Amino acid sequence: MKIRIKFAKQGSMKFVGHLDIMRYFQKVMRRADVDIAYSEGFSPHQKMSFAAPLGVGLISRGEYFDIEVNSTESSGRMVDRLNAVMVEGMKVISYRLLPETSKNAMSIVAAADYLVRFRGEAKPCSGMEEHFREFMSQDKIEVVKTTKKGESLADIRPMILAYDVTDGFFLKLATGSESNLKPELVMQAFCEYLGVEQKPFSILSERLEIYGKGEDGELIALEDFGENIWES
């Protein structure tokens, strides 16, 4: 069975690294007596994968794992099982069983919700969120982007899928494989828009769900593609 896990990753658990979270969530399936598939080989791992890793200092409501299991109990059990094992700063949300032909969670990630907030005497000028909506009315937001290949200039605006700055900034970013944007540098161009250097750790940002596409192409957030296991 495929299983679908979102939780939530809070406080000084934001310094801990996507590798270390992995081998963390290995030892939570152990602890909490998951009934979790194995690999076959010489080197068994568990049947475990993530769906978009998170930058370090970032927290986030909303990231989620696929496991395979042979056997389980209800939803609402599994939460509690798991969260009885989770240390301070990380919890499970849900725990979904999803259909067996669903694809992993990696490979269907489309889009990621950011809510950004400058630190208090970080904030770059007055009048902030004017001034984003004028940033934003912009045909192009050409940045430097720096891949693998080296450094480019890129027009991030089509990935900025929506925005709001009714309370901090609220932006909807393209994220997978296909188109990444990082919250930072979307803050970064803001900054060099205004005109003004964007200081070190000015500003905090948290992760509030990640989707995927549906059928028809739409976006669906990851845990809506399972359902829940009730009790029998």
Given for the second form:
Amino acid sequence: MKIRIKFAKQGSMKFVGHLDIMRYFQKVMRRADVDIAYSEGFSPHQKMSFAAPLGVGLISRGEYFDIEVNSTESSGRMVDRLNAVMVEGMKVISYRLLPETSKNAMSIVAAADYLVRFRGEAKPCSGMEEHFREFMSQDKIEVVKTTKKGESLADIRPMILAYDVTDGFFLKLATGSESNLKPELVMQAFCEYLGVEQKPFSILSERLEIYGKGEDGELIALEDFGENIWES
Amino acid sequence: MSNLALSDDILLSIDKPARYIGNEVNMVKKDPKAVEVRFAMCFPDVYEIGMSHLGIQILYDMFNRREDIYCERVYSPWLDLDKIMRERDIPLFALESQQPIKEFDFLGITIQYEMCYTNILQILDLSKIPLLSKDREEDSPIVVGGGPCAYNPEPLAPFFDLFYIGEGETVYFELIDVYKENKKRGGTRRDFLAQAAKIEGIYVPSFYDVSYHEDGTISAFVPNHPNAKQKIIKQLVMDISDTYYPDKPLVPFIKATQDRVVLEIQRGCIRGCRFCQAGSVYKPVRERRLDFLKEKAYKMLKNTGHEEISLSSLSSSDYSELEGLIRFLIEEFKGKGVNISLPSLRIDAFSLDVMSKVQDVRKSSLTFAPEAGSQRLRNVINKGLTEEVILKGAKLAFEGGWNRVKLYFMLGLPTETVSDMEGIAELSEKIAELYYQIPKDQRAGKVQVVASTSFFVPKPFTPFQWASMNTKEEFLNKARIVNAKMKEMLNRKSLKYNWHEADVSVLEGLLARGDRKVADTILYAYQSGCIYDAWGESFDNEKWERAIQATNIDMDFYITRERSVDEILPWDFIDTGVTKQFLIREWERAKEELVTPNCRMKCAGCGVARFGGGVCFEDKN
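What I would like now is the form predicted in complex with its partner chain, since the data block earlier showed the form predicted alone; can you produce it?
Every component of the complex follows; first up is the chain already shown.
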């Protein structure tokens, strides 16, 4: 059975990196006695894969990973069992059964929502909301992207799928293997547009949700690919 | 969520910020205001090393079982954070409450190796606790030292208020109760130390005066306080199946050196290797019962979620129920995705059988620790392992599919000659030849024999505590002799030889057998910038050499000089149970190349039988 788990990562847990979060959940599976499936071979490992790594320093209300299990209790019971062995700052939000044919989370990730705020005194200027709308009305937003091959100029405007500035900066950004944009890069481009220098560590970003593409190309929250398991 | 001691911008600009945030699985949470005694438990090295230490896990669990005590942890900030904390004047804090160490009642530091001594001063300094005990204020934490290096506490004497000699499970609660009573009475810091000095195993260095002969040796070591005991007797747990051991060890977020459940199967060692301090000071051997270990294995795996369990002891092959334990672990956990990591077992049919079950033969290597290259020198050091046994084990293993062998040796052992050194290459060669005697179609490619040598450092409370230690030049010259001989061997392409840097070993020798005068050198070295001396990237030998010179330390006196057995040694006031007469006898027997049988074969009368338990009383019930 394929299961998709949604979790939140808050507070000081933002300093724990992606690889360590993977190790953390491997141990969670054992502490909560989840009947997870193992690979064959001399040193078997748990069948577990994460949707999209979250950078150190970011918090999240919508992280995902998939597991395979041999047996399971209801979604409600499993969420409780997992949360009984969590540390402060980590919380399991949903536990859903995926159709047998579904692809793993990582391969279908297409977009993610972020909420970005400037920390207290780090605001680059006043009236930022209006400036941001102007910034977004440009045809092109070119930034220097550093890759393994060197630096290149990229237009990030098409990768910003939606935005809202009524309460902080809400950004819906292309995410995944095909096209990937981080909120820090948007804010950096915005500061450059304003002509102000962005102080290091001046923003705090929270990932709110991760989406995959449905059959008609529509964005669907990853948890909605699965269904709750009810008590029998 | 509690606030962190470090701001986001600091945590995001340093390596591995998860070292400093606490909040790990099984961390104990208490309200610091609701307890009477706050204890900061410190391992003075980086988090990943400190978190791997079993002793702290045991004591953390033990202290926190008491409602009136909150035990928290602190490790050395890594070099990047160390710099920031000094620049921005941020006090060192405990991981649990994230509050300054200076506010605690106790700072307990485990002293596991000599090369962490400057890190102890780093901890005190960053905590804003005066480095010298005599300069501390009434509200400074009481600084306690423990662990193996506390068996010669003298080079650290001025930095500690008291030392705890022996196993932590025994008199800590007594010490804390004395502290509480003293606090209630409104007693001073000195009043507390005076009461503490009465407790068995507690050594208060400021209550003793040392005087020296003109040649630098000690003329007298005398108490200057009525409560100070003449002898400090090592404290130990006699029934180790009925004592503190955690059910819920802490699980770090970042990968620690020991990222697994550790099952301590026994304490002490029956073998009397004459170079080994642990084997001497942890006597007598005390085994844990199988049912105790089974129960702990279940609970700890369940509560940590670790995917691996390993056994810990000085010589696991000597644990009398080893077969039963290993069979249990394999049957119970192997099918559940739990790896079983075996310590270096004596290579025989049984160990090869279990090793082939729990690890991939092609990827693992065999380990032997002959320690010396010739039988003569192995007799000197009382290492029971013979060439015959090594070759027999290697043959069995080669037939079982292994083709990699690791050999560990020491250079600089007492009475060592060139032929002992060359014996290292010759033994390596014999093992390689043995492999090639197997028909070609039955062996798995080439054999690889890796011999490594470390430099011998004489340690207190061993029969070699009086021995001369080699200089750096002598050490390196010996390594060159071994290396040259390796190159002459027929199968040299299958042999590999590694040796260590000698600078650190020589310094370790100074600190291991140092007296109170060496404290000035440690302080000088720290103040000129030495920390993390156990780490190649930060060890600065030149600074140490300057410190040695500036504090008038004669290295020949501490390193190369053979001590007379009549001399008062700096650690003589500690009684580990092993008598000095026994150590002298063993020192004589070493020179005569005589082997002393192990504790199970024949009691050698070392003296620890007076503790009334362990191997000394096996089969005598």
